[in-house]
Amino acid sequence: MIDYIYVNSGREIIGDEAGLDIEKEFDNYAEKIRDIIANLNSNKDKPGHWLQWMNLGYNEETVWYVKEFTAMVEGRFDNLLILGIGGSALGARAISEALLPPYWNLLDKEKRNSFPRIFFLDNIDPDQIQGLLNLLDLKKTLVNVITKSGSTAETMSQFMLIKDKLEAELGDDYRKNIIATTDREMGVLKQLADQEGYKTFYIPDDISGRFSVFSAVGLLPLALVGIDIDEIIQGIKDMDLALKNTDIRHNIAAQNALIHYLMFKEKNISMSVMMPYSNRLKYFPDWYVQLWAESLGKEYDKNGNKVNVGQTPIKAVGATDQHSLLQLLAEGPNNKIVNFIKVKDFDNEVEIPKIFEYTSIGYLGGKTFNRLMESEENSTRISLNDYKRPNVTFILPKIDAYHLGQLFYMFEVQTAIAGELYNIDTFSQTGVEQSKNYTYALMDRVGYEDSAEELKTKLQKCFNN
């Protein structure tokens, strides 16, 4: 299981200005946390609570269908192209980057055990899109288009282009190269999939995109490139069992949720830095940024009070960002809490050669990169303590499917608990929807004509000023 160290956010280590009396706060909030955890688990099966993601570790039917389809297409495609944005891509990208061998797409087919290369098209940059089209042989590419609503402008515009090119190259057989992951009943993509005969996987109701990684949204792409989704699911189940514990002293998701909440409310710690010490985990902070920002950044609480809450998540990776962010973390405003992720055992141990012994760098020779990485991480943590900067550490025994399932699920539960502490709707995203509606108007979508005229006036003011 994942271990958690919170002592470096306590006043005993970093002082009264930014430090908490953590044990006392655990006592103060014990009953509230107990009620929150109990309510989350009692409501997870009830429609309208948006907690169905808590059941995904037990959805054997989805796992079975994913594995069946994976077996059917095994060896048929050289490339897997994911069309999706936000929660439709971030989770699968983070897990595949962590679990596939480094530089997966550069390996030849034999070294990939005939599994496809994987590409994520998660933006609408025309140069990126054209560059990818120049690279891929679409006839040998399986395309997974992912959008629950079926109307996401970025994803559907990509799909329109790819579908048009596939049909031009393959004729009626183009359908065999497309998988749609969408709503079971509603939306344009569901309609198109039914009309044109695409293989379809469904996203359960009451799951927002940022909590969908363990539905077909994430499991299908991961299985298609050979990742053991059974181990991921087992990790989720074991972590879910641990996080059902209503005692905050035995629930790491509740502990970190409360610490972050109190840092924001009492210590003006308005930013949360996610910093894994592993390059394989470099996309995990991207996933965390969306989860933490969209879930907790809210203008109003459940009672209609204007609160404007939510920490700003910041992504980093050690040791790389010691040479970019660390100066700010140490000596800048004391308004950040750092979440370190430590990997206990790497898959490889690489020794630094004993050369240049007559120079000042000779001390490195004979040591391992593993020891150097651990030393860099420990040094960063201790230096932040010296500067009285709050930080916590998650210890991942190793990077494998089982522990990745635990890590992602733990942060999902943590986020849900934090939302209840803030008394906000964790699963809404009205700020995002407003921007989407503006885009529809600017792209001449029917029904948005009045908004389009208003937006043109606002745009004039923006650029004239």
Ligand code: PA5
Contents of the next structure:
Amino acid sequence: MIDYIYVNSGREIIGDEAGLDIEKEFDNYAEKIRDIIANLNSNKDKPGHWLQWMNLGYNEETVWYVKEFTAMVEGRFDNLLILGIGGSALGARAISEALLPPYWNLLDKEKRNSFPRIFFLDNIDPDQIQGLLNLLDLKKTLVNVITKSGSTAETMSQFMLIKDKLEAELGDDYRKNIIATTDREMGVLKQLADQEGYKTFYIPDDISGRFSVFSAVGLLPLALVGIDIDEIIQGIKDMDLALKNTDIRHNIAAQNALIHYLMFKEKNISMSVMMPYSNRLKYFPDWYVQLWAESLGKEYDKNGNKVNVGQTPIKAVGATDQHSLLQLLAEGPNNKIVNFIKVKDFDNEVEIPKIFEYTSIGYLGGKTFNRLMESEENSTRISLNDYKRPNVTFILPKIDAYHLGQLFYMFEVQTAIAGELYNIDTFSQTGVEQSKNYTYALMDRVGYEDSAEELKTKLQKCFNN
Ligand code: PA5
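Instead of the form predicted on its own shown above, give the structure for the form predicted in complex with ligand PA5, please.
First the chain shown before, then all remaining chains and molecules of the complex.
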């Protein structure tokens, strides 16, 4: 199981300015946390609570369909292209980056065991799009278009382009290269999939994008590149069991949620840094940024009071960002908590050769990169403690499908608990929807004409000042 260390956010180590009296706070909040966890678990099956993501570890049907489809297309495609944005891309990207051998797309087919390369197109930059089109042989590319709403402009515009090109190259057969992952009922993608006959996977109701990684949204792309989704599911289940414990002293998601909440409320710690010491986990902070920001950044609480809460999540990776962010973390405003992710055992042990012994870098020779990584992580932790900066550490025994299932699910539960502590609607994203609607208006979508007029005036103001 994943371990969690919180002492470095306590006042014994980092003093009174940013440090909490953690044990006392655990006592103070024991009952509240007990109620929150009990409620989350008792509401998870009720429609309208947006908690269906808590059941994804038990969704055997989806796993079965994903595996069946994966077996059907095995060896047929050289590339897998994911069209999706936000919660429809970030989870699969982070997990595939962590679990596939590094530089996967550069390996030849044999070294990839005939599984496809994987590309995520999660932006609408024309240069990037053209570059990808120049690179990919679309005939050998399986395209998975993923959008819960079925109408997101970024994803659907990409899809229109790729579908057009595929059809031009393959004629009627183009359908064999497309899979749609979307809502069972609503949205244009669902309509198109029915009309055109695309293979379709459904995202269960009551799951917002950022909590959808363990539905077909994430499981299908991961299975298609050969990742063991059964192991992921086992990790989720074991973590779910552990996090059903209503006693805060035995629930790491509740502990970290409470520490972050109290840091924000009482210590002006308005930012949360996610810093794995592993390059394979480099995209995990991207997923965390969306989860933490969209879920907790809210204007109103559930009672309609204007609260404007939410910590700004910041992504980092060790040791690289010791040479960029760390200076600010140590000596800038004391308004950040750092979440370290420590990997206990790397898959490889690589030794630094014992050369240049007569120089000042001679001390490195004969040691391993593993030791160097661990020393750098420990130095950063001790240094932040010296500067009295709050930090917590999650210890991942190793990077594998099982522990990543645990890690992602743990942070989902932590986010849901934090949302309850703030008393906000964790699962809405009104701020994002507003911008989506403005884009529709600016792109002349029918039904958005009034808004388009209003936006023209607002846009003029944006540039005149
Ligand atoms: O968490 C969310 O619901 C959003 O961030 C979505 O993931 C994102 O906006 C993409 O939406 P969709 O899957 O509908 O295209």
